[in-house]
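First, one chain by itself: the form predicted on its own, in structure tokens.
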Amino acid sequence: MSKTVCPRCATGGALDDYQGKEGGKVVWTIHRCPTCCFSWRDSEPASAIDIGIRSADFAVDAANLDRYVKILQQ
């Protein structure tokens, strides 16, 4: 399990969903949080993925996920 911390809910263990490669070398990775389902690319600007810089307005309380509305597909 990854030690990558989710920039939205601050939990560790993000999964690596995909790696973009150029010339056989990894140039970016898409991570996905199994706790809050947020996905992000590690090459995005710090304002979007750095938990210390990212606006708290976009944070999710991982300890209280039931408080958020869930949209279900039919």
Second form
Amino acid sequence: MSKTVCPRCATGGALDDYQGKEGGKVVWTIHRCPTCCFSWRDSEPASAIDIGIRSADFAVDAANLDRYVKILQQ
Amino acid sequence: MMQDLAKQSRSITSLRDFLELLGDAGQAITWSERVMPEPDVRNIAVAASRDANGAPAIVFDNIAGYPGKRTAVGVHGSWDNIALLLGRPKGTTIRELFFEIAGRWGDAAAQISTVPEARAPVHECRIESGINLYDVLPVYRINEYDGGFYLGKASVASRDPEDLDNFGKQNVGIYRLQLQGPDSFTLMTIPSHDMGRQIMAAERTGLPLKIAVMLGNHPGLAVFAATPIGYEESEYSYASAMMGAPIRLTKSGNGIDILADSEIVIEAEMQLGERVLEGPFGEFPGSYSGVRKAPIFKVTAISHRKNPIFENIYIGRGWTEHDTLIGLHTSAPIYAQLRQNFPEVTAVNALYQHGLTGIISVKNRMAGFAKTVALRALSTPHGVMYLKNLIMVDADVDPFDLNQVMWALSTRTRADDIIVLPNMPAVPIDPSAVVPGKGHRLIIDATSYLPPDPVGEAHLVTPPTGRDIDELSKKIRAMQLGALQ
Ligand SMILES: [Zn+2]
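What does the same protein look like in the form predicted together with its partner chain, given that the last one was the form predicted on its own?
Entire complex below, previous chain first.
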């Protein structure tokens, strides 16, 4: 399990989905959180990806995922 | 000149054609200075959309980490770009563009041609294994707190899972898609949209639901397929008729009719019964949607042209490309539908936030008649969910000229001429709703008084109006622009 922590739900284990490269050199990496489905690029401004700075309004509570409504129920 | 423009417009077959046409008219630029995916692409798109009349399309070809890839934004981002798409010159007024579209309604025939798959440009390059969407799409976060990387301008084509052979029941619509890893994405829709119905039908019956996601399309498709039409009408036929031009179709690898000249097509299949977290997404009312659990699709193949252009949109707090993209074609159907019953309706302006506010001009037949027309507007297909605030004005007021609308509000509205309809259906993403999906409607009758209303009409000043004055104001503007050069 990777040590990368999700800036939205604070859970570890984020996946590496893609690396942007230039001349063989990695420029940035896109991560994805398997718990809350947040995707981010490690080159983004801190306001979006630094858990200490991100607006708490957009946090996801990993312990309470049942609160999110399922769309298109029969 | 006008005829040349109309001819050029009818000869557009692809995004590439249109970008060339826009470039020749000074309405598309290439941004070759190196940019970061975030926040640069967003910032530049927002800065461009400040000029709703004249903003150019912008093609980025030097995005950090995406060598050799191109992204286009703002293709429909200004009235001048919309004018050129419709074969009219730059500087055409919004009112003129409205009547251009309204005049095409129900008027023309579709011209659909079929291109064999082997000769369709969209299939030039094909990926069927080792799929990673990020290899093909130079995505970026559209708004700061979006839950991921979104495709904001994807036209999604699908067949009715219970009626696979019916061309008319094929659906093409714009839905927001969030990438969920290298080979998956979620799709957001509501039950009343065609895709919502098809998803629910597939899950009810256990039948597979396959879709084809088209990116970088004929620019007419996004304009004319974004607004719901009747369920059994083909969006392709409709877009062709409205453009007065042929549309070239081919088949996707999973058997769906797609545009033969699109930049990129992603073939995918829904994972029946599965839902994953989607959102937030900065939506057209200018606020973020919530986080919800949405259906997820697995990518089965990708086709693309050589050196494809990934087309995306900035959407958020207005004014944005979303407003110029769908505004006129939100207004024109309401106008056409109202005129079936009420030929007294002279224009409909539903440009604001997809029609959350609409302004309708009408020749009052009798006192209070405008209110009757307003109630009819609420029962049009778009009105049912979207027309939240309606302002009714007389036929001598141009609903596209907000100074005139304010004059009507100031001089012709009485406070008891306002109707509030409580607890009506509402678009779930309207942030002012009582609860998502339910809210109040407002009708402001800003028309003048007629018998048997005892209050008399004011004695109006009649300033000169009409075509001569329109031409004079254009001449003044042109002289002013000339003076600046
Ligand atoms: Zn997370």
